[in-house]
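First comes one chain, alone, set out as structure tokens in the form predicted alone.
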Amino acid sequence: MKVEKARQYVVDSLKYALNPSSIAVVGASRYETKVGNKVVYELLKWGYKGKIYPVNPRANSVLGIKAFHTLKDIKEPVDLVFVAVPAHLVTEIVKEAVEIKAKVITIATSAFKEIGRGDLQNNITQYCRDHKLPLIGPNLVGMGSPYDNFNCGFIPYLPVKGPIAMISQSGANLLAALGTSQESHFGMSFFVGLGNKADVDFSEFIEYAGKDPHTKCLAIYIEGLDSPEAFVDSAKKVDKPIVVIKVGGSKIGVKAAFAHTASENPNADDYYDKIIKESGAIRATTWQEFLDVSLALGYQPPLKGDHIVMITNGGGAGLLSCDHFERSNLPLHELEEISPLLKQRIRAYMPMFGSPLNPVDISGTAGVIQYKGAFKQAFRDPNVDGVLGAICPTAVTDVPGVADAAIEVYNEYKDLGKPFIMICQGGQECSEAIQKLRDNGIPAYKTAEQAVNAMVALYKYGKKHFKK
């Protein structure tokens, strides 16, 4: 249902959804194949410190925790009610949640508007709004935060800690992002699946993320906007980068989005382009770009200008980057155009056959000393706005050593506010280097195109940021 703008009581209550002191899990089954059982299991597995109240009318305990037959049997305060029961039982559960004065209710249950039962969904939503009980969902996978060891839903793992808030209508894509976080160290502050977003809207989570101290970038997956004006209003209020991927614009995608999360997309794709541009967000067109750009904006400062210096030990990575920068309307400048003195200084860290153009090719024989020296010269030069490094693992390349050197130089010069991004093309040693670089705040990628997309996003955000 539509909201005119973010409701303050909802924004204020979202802390109880992402950092509750107590949770009632309605539908907490004794059988491990059931969703309600998994919710309790994952809360315990990941170390949730609050109180858990399983609710099951036919059980006295679930996973060793005392169970209650109804919500009304719980005599302690309940911050969050998580519902995992069939749709026809949800109305009564919502009424009980209001009666016990729960702060937030999350409904994982499906079979609402997405299968034509819009009236049932709307009636439940209106009841929650009448009683100022924020409702997240229905038809969602869950939510959580690694900072609070909080994994609430049928979700197999928490992400690693980091600066990116992931707000997604799609549970499947949210799970994919969480898996990427575990595998590639894509750090998150919190995550939430909105599902059908019958009540709590994007705008309210945007404003919550704007105040969250762990969040530096918002990554938002949209299938449909019921309240575009509220979205724009809230996005403009938040002084943090926002990356959006909007799907369901293709002819068959319109139908698929409705069947998935009851999202209606009657407007053309250029309509959403306009909305996203008006909000000040950056739009990604592919899932990989969405993750790559969010990572960069979460970890690095905006790019102040277009003087980017690339340092590489492989000409191929440099050429791929040159071409993609130009396709992205951010062509690289030759080193002499950026800073004539830098060309001379950086020559000390390359053999005679190296290339001091831009990209700066310090050659396949380059070791840790050459990388460290070249990185330092680029950071020190006042005419340089950002640095892009690339590692190609030749037989003599010390990939872990170069990663350590990059981290050392970054820590020494990061107060200058110059973005630093790395490309690590190769096998297992490069995958491990990417993880280590990301753990130390440096966005690192497997391909030149990913890294260039990230730097271009920092430039776009910089143009907006430095106008203020």
Given for the second form:
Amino acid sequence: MKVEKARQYVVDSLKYALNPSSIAVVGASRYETKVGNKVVYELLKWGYKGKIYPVNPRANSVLGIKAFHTLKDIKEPVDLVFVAVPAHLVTEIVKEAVEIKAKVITIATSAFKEIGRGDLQNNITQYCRDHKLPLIGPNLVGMGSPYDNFNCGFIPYLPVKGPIAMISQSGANLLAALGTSQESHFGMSFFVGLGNKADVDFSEFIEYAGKDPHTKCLAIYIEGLDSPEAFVDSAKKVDKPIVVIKVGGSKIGVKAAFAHTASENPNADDYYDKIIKESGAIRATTWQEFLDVSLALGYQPPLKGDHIVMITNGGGAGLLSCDHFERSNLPLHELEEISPLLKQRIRAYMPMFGSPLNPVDISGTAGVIQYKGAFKQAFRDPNVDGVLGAICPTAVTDVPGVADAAIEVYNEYKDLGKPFIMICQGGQECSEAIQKLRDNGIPAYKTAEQAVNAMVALYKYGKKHFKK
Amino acid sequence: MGKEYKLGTSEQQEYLRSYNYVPKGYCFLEPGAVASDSNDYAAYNIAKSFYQVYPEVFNISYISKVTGLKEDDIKARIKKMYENREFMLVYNPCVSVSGFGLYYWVVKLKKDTTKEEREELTKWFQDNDQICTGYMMSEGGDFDYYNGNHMRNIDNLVGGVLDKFRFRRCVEYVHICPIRRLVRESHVNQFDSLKDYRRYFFNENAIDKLCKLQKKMDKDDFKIIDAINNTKTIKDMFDYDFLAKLSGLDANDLRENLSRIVDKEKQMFPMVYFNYRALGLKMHFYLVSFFENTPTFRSEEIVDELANEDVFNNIFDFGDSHHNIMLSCYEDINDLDKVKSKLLSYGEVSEVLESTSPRQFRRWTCRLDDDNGYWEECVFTDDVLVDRSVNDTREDK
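I've shown you the form predicted alone. Could you give me the structure of the form predicted together with its partner chain?
To see the whole picture, the full complex is given below, headed by that same chain.
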């Protein structure tokens, strides 16, 4: 349901959704094969420190924890009510949640508006609004935060800690992002599935994320915007980069988005393009770009200007990059143009057949010493705004050593506020290097185009940021 | 003798007029069958989820009118019966139209079966979610277990369930008893009874004796169960306004949808199950076999005659099996000699095997083992799209 603008009582209550001191899990099953059981199991498994109250009218105990037959039987304060029961039971549970003065209710249940039960969803939502009980969902997978060991929902793992708040209407894509986080060390501050977003809106999570100390970038997956004005208003208030992927623009996608999260898309995709531009957010087209760009904006400062220096041991990676920079309307400048002195200094780190243009090709024979020297020179040069490094593993390339060198240089010079991005295009050793680099705050990617997209996003955000 | 259903006469089976074969089998899926999570089931699903806390889901004023008990007393008794695990709201689906075959099977253990072997097998049956209903028999009877599965595929029953235990040293035999007609189950006439669909039977004399034997339940409790189960239409079983209040759905839709699938289409019906184990009762089973040259119509006539007896709380009629009927009634409160004499009075009966059950494992997927902390945990398994006949040695380990 529409909101005119983010409601303060909702924004203030979201801390109870993402860091509650007590949770009632309604529909907590005794059977480990059932989803209601998994919610309690995952809370325990990931070390949630608050109180858990399983609610099940048939059970006296779930996973060794005392169970309650109804919410009203819990005599202690409840911050969050997580609902995992069929849709026809939810109305009464919402009333009980109001009665026990819960702070937030999250409804994971499906089969509301998306299957034609719009009235039921709206009635429940209105009841929650009348009683100022923020409702997240329905039809969602869950939420959590690695900083609080909080994994609440049907979610098999927590992401690694990091700066990105992942706000997604789709549960499946949220899980995909969490999987990526585990596998490729895409660090998150918190994550939440919004599902049908009957009550709590994107705008309210945007304002919450704006104040969350762990969040440096907001990554938002949208299937439909019920309240575009509120979205724009909140996004403008937040002084953190926002990356948006908006789907459901294709002919069939419009129908699929409704069937999935009851998202209505009455306008053409251009309309959403304008809304996103007006909000100041960066729009990604593909899922991969969405993740890549969010990673860069989460970990790195904005790019002040277009003086980017690329240092690589492989000409191919350099060529892929400079072509893609140009396609992205951010062509690389020659090193001579950026800094004639740097061009001279950097020669010391390459063989005679190396190239001091831009990309700077320090050649396939480059070792840790050459990389470290070239990186240092580039960072130290006052005319350089950002550095893009690339490792192409030849038989003589010490990939872990170069990654360590990159981390060492970055730590030494990160206070200069210059973005640093790495490309590691190769096999297992490169995957491991990417994880290590990301763990140390350096966005690293498998392909040149991913890294260029990331740098371009830092430039776009820089234009907005430094204008202020 | 009544109809003979003789080929070529007006009595022959109706389907033989359209087809050259008999649609013989157990697993039918008929047009119009709906799933248990559909809107049509909503009223039952709401009641099933809330009756533990709100007895008001039942039509209390109707029960009061029928029993003469005060409404508050009825609500208190319903709560008491639930909390003491004496009754449970359940439903029976008509498997004959919803695409499942209903396959019961009898297990006989060898005489030298050890206590440990028996206990281990009992636990295996209790914990196996594919087994939707099951009875454990006391040692010393003619057979030791009587369990059942709803399955779409006989190979899945054999490969996925029976093969997993029947080659144990202690197992003498497993006889599959596919249900041809589900006549009565848990005191209530089922979809394949000749008459009195949904009628609840509990012999009055037996109730009198039972109330003298124990103090947990009295006659008024049984009157309430009778009143709930014996409504003429399902529209009288629940308080649909209360269900609407709980769910936010429309009362009229809830009532009419459920009535359509219960009263008109006979796809399912809700009922209250009486848990005999909670009162320490034992159920005596009779496994009846007819001579092999007994015509089917005659065996069905016998089943229909026995169904007139309110002493029986279960009547299962089998096809393609060593046996023909399984019937049961409670020990201690019925005259078992008289029951057996009645069975043996039929010249078609070749054998009656007997065993006594002190414990039911599940009641149509709802677990009854409160002692294990799983009271009313329901797991509906479905073998559609699954081939469980593949030999998976990992499971054997």
